[in-house]
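The data below hold one chain only, encoded as C-alpha cells and taken in the form predicted on its own.
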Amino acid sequence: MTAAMQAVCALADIPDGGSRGIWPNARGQHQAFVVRQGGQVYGYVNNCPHYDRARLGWKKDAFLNGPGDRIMCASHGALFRITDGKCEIGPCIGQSLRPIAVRVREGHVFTEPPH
C-alpha cells in the first residue's frame, strides 16, 4: 500500500453488490467509486468516457444498473464491466472508466484520490 492510501470506509459500509460515493468534493458530488463484490472492491473515477463532465450514478452511491451487474451512466445509459471498466454496451462502447487504487486492508477500503 502506497504512502498516499487513505481509508476511505469501511468494507462492511459497502453493502455485497453495492457501490458508494468517495472523495466528495466542494459542491458534495463524489470524485470516485468503489464498488463490492464480496471481498473484492473496485474503484473508479466518477466521469463517463463518453463525456467527461458526465457523473455516473443517478442518486447518492447510486452507480449500478437495476440488476447490479453493471457500473451504468445515468446520464447516457452506457454500461461498463464492474471488473475492468470497459463499456459494452451506449455510445463509449469499447472505451473504459478510469480506475483508481483500491485496497481492502483489516475490515478497511483503502484508496488514492483520484487525479
The other form holds:
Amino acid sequence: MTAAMQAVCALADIPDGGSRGIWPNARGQHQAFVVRQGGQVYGYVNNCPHYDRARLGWKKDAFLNGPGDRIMCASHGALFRITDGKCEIGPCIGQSLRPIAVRVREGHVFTEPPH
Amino acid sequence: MRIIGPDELVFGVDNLDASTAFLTDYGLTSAGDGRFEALDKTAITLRAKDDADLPPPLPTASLLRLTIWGVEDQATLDAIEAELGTDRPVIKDDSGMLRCKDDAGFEIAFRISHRVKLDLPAELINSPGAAPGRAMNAIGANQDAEAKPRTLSHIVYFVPDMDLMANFYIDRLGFVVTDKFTNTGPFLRPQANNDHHVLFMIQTPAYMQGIEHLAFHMQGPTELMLAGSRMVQKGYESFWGPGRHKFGSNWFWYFSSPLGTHVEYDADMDMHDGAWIEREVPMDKEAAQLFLFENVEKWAPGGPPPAGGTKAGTAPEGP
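Structure of the form predicted together with its partner chain, given the form predicted on its own:
Expanding to the full complex; the earlier chain stays at the top.
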C-alpha cells in the first residue's frame, strides 16, 4: 500500500453490487467513486471521458445502470465495464475511466487520491 | 404546417424505479401508465427497455425511443401524412397518430396536441420606473411555492449530419431557423410556436447519436432556482447552471438523470415571429451563456458575538 492511500469508507458502507462516491471536495462533490462486487472493490475518478469535468452519477452514490452490471454516465448514458472502466457504448466508446488504486484491509477501503 | 412542439417523449429504460423517482422529484406528475405530465399535459413516458411495443432503439447508448410532436389540427396531420408519405412509410395508428422516421433515423410521431391551455400568472416583479408587478403586500419569495414544470419546452439531439436533419424539419415540416451556432447546429421553431427554439441539434460522430437534453419551461427564474435547489438538496447531480443563455435568453439549470440524458429547467425564453432575422456565431463558452452561477450550501453574512458577552449598545439586564 502506498503512503498516499487513505481510508475512504468501510467495506460495509458500499452495498454489495452497489457504488459509493468518495473524496468529496470542499463543495461536497465526489471526485472519485468505488464499485463493490463481493470482496472486490474498483475505484475510478469521477470524470466522464466524453466531457471535461462531467461527473458520472445522477444522484449521490448512484453510478450504475439498472441491473448494476455497468457503470453508467448519467449525462448521455455511456456504459463502462466495472472491472476495467472501458466504455462499451456511448459518446466515449473505446475510451476508459481513469482508475485509482484500491486496497481492502480489515474491512476498510483505502484508495489513492483521484489524479 | 401548424406544428406546436414536442408533446411527449418516450424512453425505454432499465431502471424504472430510479427514473420514476427522478421525474417525480423533478416536478412532473404521474398520470399512470408510465406517463409523467407537466401542468399542460405534455409529458415524458417511461417504458421498460425491452417493451415490445416500443419503436426499435438506436444502435447507441441513447434511451429515447420516440419523439411525439403535437400539432394544432387534423389539417396539419393530413398535410404531414401527404408530405412525408411521398418518400417513407408513414403508419397511422387507431388514435390517428402518425409514425415514421426522420432523415437522421430518429423515430418520430405526430398527433393533435394533448396540451391543455394554461391560464397562470407569470413571475411578477417590481422594478423602479415601472408600475408595480405585484400587488401591495404580495410577497415575492415564497419558500413553499410548488415550482412545477409548465410545459415541455425543447429537445436537443446529437446527430451525425446536422444539415440533413435540419433540412428535413425546415423543408418538409416548415420549421424556421431562429439562430445558428456555426458548425454545431441551428435553433429551430415550428410555425405554431413563437418560442426561440423547440429543437436544436449538435453535430457528433454517428456512435453518439441520441438525445442530448430535454427541457421544460418553468414560471420564471425564481421558480427555476427553487426547483433546481430542491433537486440539489435531494442529492441529484447538477450538471450545468443555473445561468442564462444568450441565444433564446432562457434561464437554464441542467441535471444529469437516470434516463441517460440531461434534463433542464428553463424559464423566460425569447419569442420570435417572421420579422426576426437569424444570428450566427461560433459556439464557445462565451456564446453559450450570459452568465453562470453555481449552487453552494446556504450561508448568511455575519460574525461571532462581541467579546465580553454583552452586545454593544444593549442595556444590561436587571430589575
